[in-house]
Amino acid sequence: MAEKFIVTPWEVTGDVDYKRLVREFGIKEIDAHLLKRIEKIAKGSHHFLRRKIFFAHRDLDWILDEYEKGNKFFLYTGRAPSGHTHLGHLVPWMFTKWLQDKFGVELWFQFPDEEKFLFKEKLTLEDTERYTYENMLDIIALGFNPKKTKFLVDTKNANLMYREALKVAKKINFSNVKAAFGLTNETNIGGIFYTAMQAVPAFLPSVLAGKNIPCLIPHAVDQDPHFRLSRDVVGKLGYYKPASIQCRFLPALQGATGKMSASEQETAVYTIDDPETVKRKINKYAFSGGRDTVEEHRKLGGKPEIDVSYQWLAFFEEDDKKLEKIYTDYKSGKMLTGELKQILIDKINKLLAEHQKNREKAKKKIGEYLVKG
């Protein structure tokens, strides 16, 4: 019997089967012909596409021929604010970042500060905004150009999108939106219109440029809905469907439990989260592939397919051999859970030490990154 696991833009939990999220889906594997195109257009690779991190897509191979032919394609991802940013979020944004610089394109970064209020009981648009511009630094921190990254907040541009949402909804009926996010009759109105806000910068830059520009939409999997839902009314409005290029998820740190939340601070470690705290979290909570004992571990070896700190190393250190290293050195048992969890350790506050510094240089930055109007 298939395991049980679910998979929305609201709720992701189970152990996920991937390939089976691939047919459900209707999305595509980037397979090997895929990747060396990629990495020949772009002049180099990057690991989330060697490690199949972003492993599927929509159109990827149509964007790719647009590009070669001159039709530049522009970026669209986004962030829905409901609490600090995690190491989770950042990997769509990272890669993102390498596509912008790879093939020079212009990223139109979303922030649907009424979805959560929307979906979320007790959170109040007073939360939403001061949950935008937290996860504003944490964008800029990544180093996206200015000169080609545009923030659009929902609430704050409506009057440059409303009118593109109009004709969006007008094109979708109840029972496709229900069909599509579980929603519900209970569910309220503005639940019910939101898809319409989060397909519009899927083709905003085409109704401004007045001409049609590919777009490509780089995400976590659990978003797919959204965009499978709006492809089609933005081809009937005229404009090309989005392409999009879908990524697994960061696990949480107890393991095969979904993904990392936003609000469950003991599943993640925030990009605000001092040395002491990362180091606590990753010892206490990290899911471990070791035995129980240090006898049987040096005899049997560990369980890296399962264990927590060497799954996040897979997403976080980029050296091929360094990894391929500690793989092997768990694996035969040389190296013990605790080693393990020290490199993580070590990595992340590295990581998280350059990313606070940019962070805090950020604050005098946001005005560059955001759309008037």
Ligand code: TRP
Contents of the next structure:
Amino acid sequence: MAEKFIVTPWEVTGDVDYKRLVREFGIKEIDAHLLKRIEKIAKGSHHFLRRKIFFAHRDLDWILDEYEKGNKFFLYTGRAPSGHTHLGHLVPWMFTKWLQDKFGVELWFQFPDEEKFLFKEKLTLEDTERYTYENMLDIIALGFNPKKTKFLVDTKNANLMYREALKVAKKINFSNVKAAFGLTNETNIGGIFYTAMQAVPAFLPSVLAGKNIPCLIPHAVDQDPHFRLSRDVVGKLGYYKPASIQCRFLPALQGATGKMSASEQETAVYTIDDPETVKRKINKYAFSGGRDTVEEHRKLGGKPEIDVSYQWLAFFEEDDKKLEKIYTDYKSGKMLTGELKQILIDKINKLLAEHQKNREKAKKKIGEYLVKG
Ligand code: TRP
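Okay, that's the form predicted on its own, but what's the structure of the form predicted together with the named molecule?
Then the entire complex follows, led off by the chain already shown.
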């Protein structure tokens, strides 16, 4: 029987069946042929693609066709500031950075600071303003090129955005939004309007340039309902329909319960966590595919498929050979859970040490990224 799971932009629970999502959302899997084509044009390979962490798309083949004809696209992604950044958030951004470098393209990064204010009872606009700043530091720390990266903050760039949002909003009615997002009659009217704001950066660069520019949106798959809805609308407004490329969720430390939740501190590792906290969280919570006793583990071997430390390494250990050796050693029983966890702890702490250094430096750079107007 099909397991129950929910994936909407505001809720992800249960053990996500990605094959089923592909069918239900009407997105396409990235097949071997398309993968090769991306790698050829990008002149490089990314482990998120090789491991099917980025696994699906809309119109990516068209984006590559246009690129090969000399018609460059721009990238668009975003982050609704509702708390500190955790490792799961970094996944699509790391990949976006790779795309920016490989294709030499602009990135428009949206901070819809009204979104979670509207959808979360307790969050104030002051909170979301503070988190906008904190989240910006994480994005800059990943090394996006300031000459090619533009930050749009919904409440600050309303002058530029609102006019375009109106054009989108006029073409979407309440029942469209209800169906796409599972909203109800009790949803506040700001929440009903919001998707119009998330559509805007997909064509705003075309508006500003006075010519049509293709748009590619890298995002976690829960955001797809927004773009499924707005693709047609953006097309009707006379712009290219935005293309997209979608990734899976980094599992919560406790295992198959959907994506990491920023509201549940202990299910996630934050970019500002210190090495001791990282060690404690992983040792205490990371769901283990190991056996009950060392003897049994040596005899039967571990289960990397359900082991969260192993799964996290599949996201963050770039070296295929190293990862494969970890897999076989763990599966054969040669490697114990404690050893596997230690490998992950070292990996994450190394990544975060570098990230935190860059995050400090980012404090002086924010001005270079903000869109004026
Ligand atoms: N809604 C997203 C979030 O909750 C933020 C966002 C805005 C976004 N625009 C986007 C995400 C484009 C991916 C792509 O964080």
